[in-house]
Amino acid sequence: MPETVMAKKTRLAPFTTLKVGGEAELWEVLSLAELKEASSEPFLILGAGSNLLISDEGVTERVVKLGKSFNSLDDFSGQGDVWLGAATPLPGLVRRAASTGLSGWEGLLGIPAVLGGAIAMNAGTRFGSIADTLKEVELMLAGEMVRLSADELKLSYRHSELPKDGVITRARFSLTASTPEKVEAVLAKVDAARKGQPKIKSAGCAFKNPEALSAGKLIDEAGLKGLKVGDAMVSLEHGNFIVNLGQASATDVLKLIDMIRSRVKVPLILEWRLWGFGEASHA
């Protein structure tokens, strides 16, 4: 096994934004050869760890994380049509594009994701999604490299039809030439509209917005802000965020999710991916 691969039982909580989760065999890969080896057994792919809840017992599957060689942030010099590695952090790209006067990612401001995970979930806000600029992806599937167009991924609201066990390694985006001043002005408007989201540990919006409705508003109107189970709490700032006050467990979080659903009259669909609860999936 290559020395650069981490393949040992590791607690996953520190690798997630909610800071919850048990152990798994974690492989951090730095090359396509290492990725091929790591993905030769049943596995899950870990990005920035947002929009993800991992069981307190961890997962039985191997967990694969793309390392720094798949991060293209330092190489992004402001081209409008560009290939970028799947481990590239989205927040850095949004700011780098703005500084070079490229438009198209403003609606992704504040999303704590890497590109691969953002594509898999079609991450976005009401101001735009990753699908707006994505053109094609390169992925490893059954040990072979494959290219798919954005249309083939059938991107929809917080969803893609990424092939099962396919790992995005890089993706091509097309941005529009603008000016730093114009892009920064749009970012300021997006930032102002998103004020009120919690700054402490969370996994992002817990529930998808029902059609023509706001999940956060529904939870707020049900009087659930501040509702707690252990150290898991419905954010006082935004109803669609569950925050970890310090030592929350996955069990606490799941109980709180069930309580929210039982008290909101409109059915709420979880936006997060769940690992280790009998329905493990990629995130």
Given for the second form:
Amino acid sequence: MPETVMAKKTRLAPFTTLKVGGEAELWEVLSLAELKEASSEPFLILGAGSNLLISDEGVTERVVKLGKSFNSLDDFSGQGDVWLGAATPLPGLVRRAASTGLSGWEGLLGIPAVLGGAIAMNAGTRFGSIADTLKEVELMLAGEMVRLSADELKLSYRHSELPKDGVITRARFSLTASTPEKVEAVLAKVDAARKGQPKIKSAGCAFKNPEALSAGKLIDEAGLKGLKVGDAMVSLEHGNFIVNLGQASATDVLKLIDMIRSRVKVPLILEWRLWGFGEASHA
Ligand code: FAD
Ligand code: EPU
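Next up, the form predicted together with ligand FAD, please; the one we just looked at was the form predicted on its own.
Then the entire complex follows, led off by the chain already shown.
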């Protein structure tokens, strides 16, 4: 094992925004060689942990995290097509593009992801998604580097078709020249649309919106805001957010999900990725 790879049993909760989840062997990698080594056994790739519910028992696979050498925020000048590392945080990029007067990422304001996770989920809002500016990705797949065009990823609403066990290492984007003032004006609208979302620990919206409906509105109309299991609660501000009031467990969160689903008439599909619950559970 390369010396710099960190591979020890670690509680995963602090690596997620919901702050839930047990232990796994965590490998933080700083180079492609280290990524190859870490991904040579069954693994899961972790981004910013903002769309994950991880079991209280943790996961048996290695959990691989791309370290700071995959974060290219400091190198982002924004000129023309740009390659960026998969661990680059989206919030920093959105701000940097705004101050340089580049348009294309405004709709991503407020999404606490890194690029790899944002591409895997095709993160976005009604103002735009990562698919709008993505041109191609570089992946490590079974130890080899592969390039795929954005079209090949078949990005759609909160969905991508990445090859199984493919790890995005970097991605190429194309932004449009604008002015800081114009970009800031769009950002203000996106920000306003997020005002009803809670600021406390969550993993964003739990469910995808059913066709032409809002899951949050359906949950709200079913009178479920404030419904609690342990410290897991349906947000008082937005029905599609489950918040952790302090010590919520994954078991609490799953019980709450089951209660929501049993009380809302329309079938609700989870947006979150579940780790450590067995194949296809709760999906
Ligand atoms: P993670 O949650 O760590 O992982 C998500 C998936 O991506 C996993 O399957 C993981 O294996 C995979 N993945 C991560 N990195 C890589 C990689 N390098 N290569 C291959 N696969 C990888 N989402 C929206 O779409 N719109 C919103 O408006 C929005 N608002 C949110 C607000 C809050 C407060 C929070 C907490 C979340 C919100 N989310 C939103 C959800 C979340 O931020 C997105 O789904 C985001 O894309 C997850 O990115 P991540 O880096 O945290 O990925
Ligand atoms: N609404 C209610 N009650 C609620 C929540 C919402 O009545 O408790 C109503 C709102 O008033 C509005 C409608 O439902 O009329 C839609 O709500 P909102 O504008 O909040 O949008 P959303 O569909 O609930 C989506 C995304 C969010 C994204 C926002 C902003 C999904 C599942 N959710 O929310 O994405 O931030 O739009 O564009 O697509 C995420 O995916 O994690 C996420 C947070």
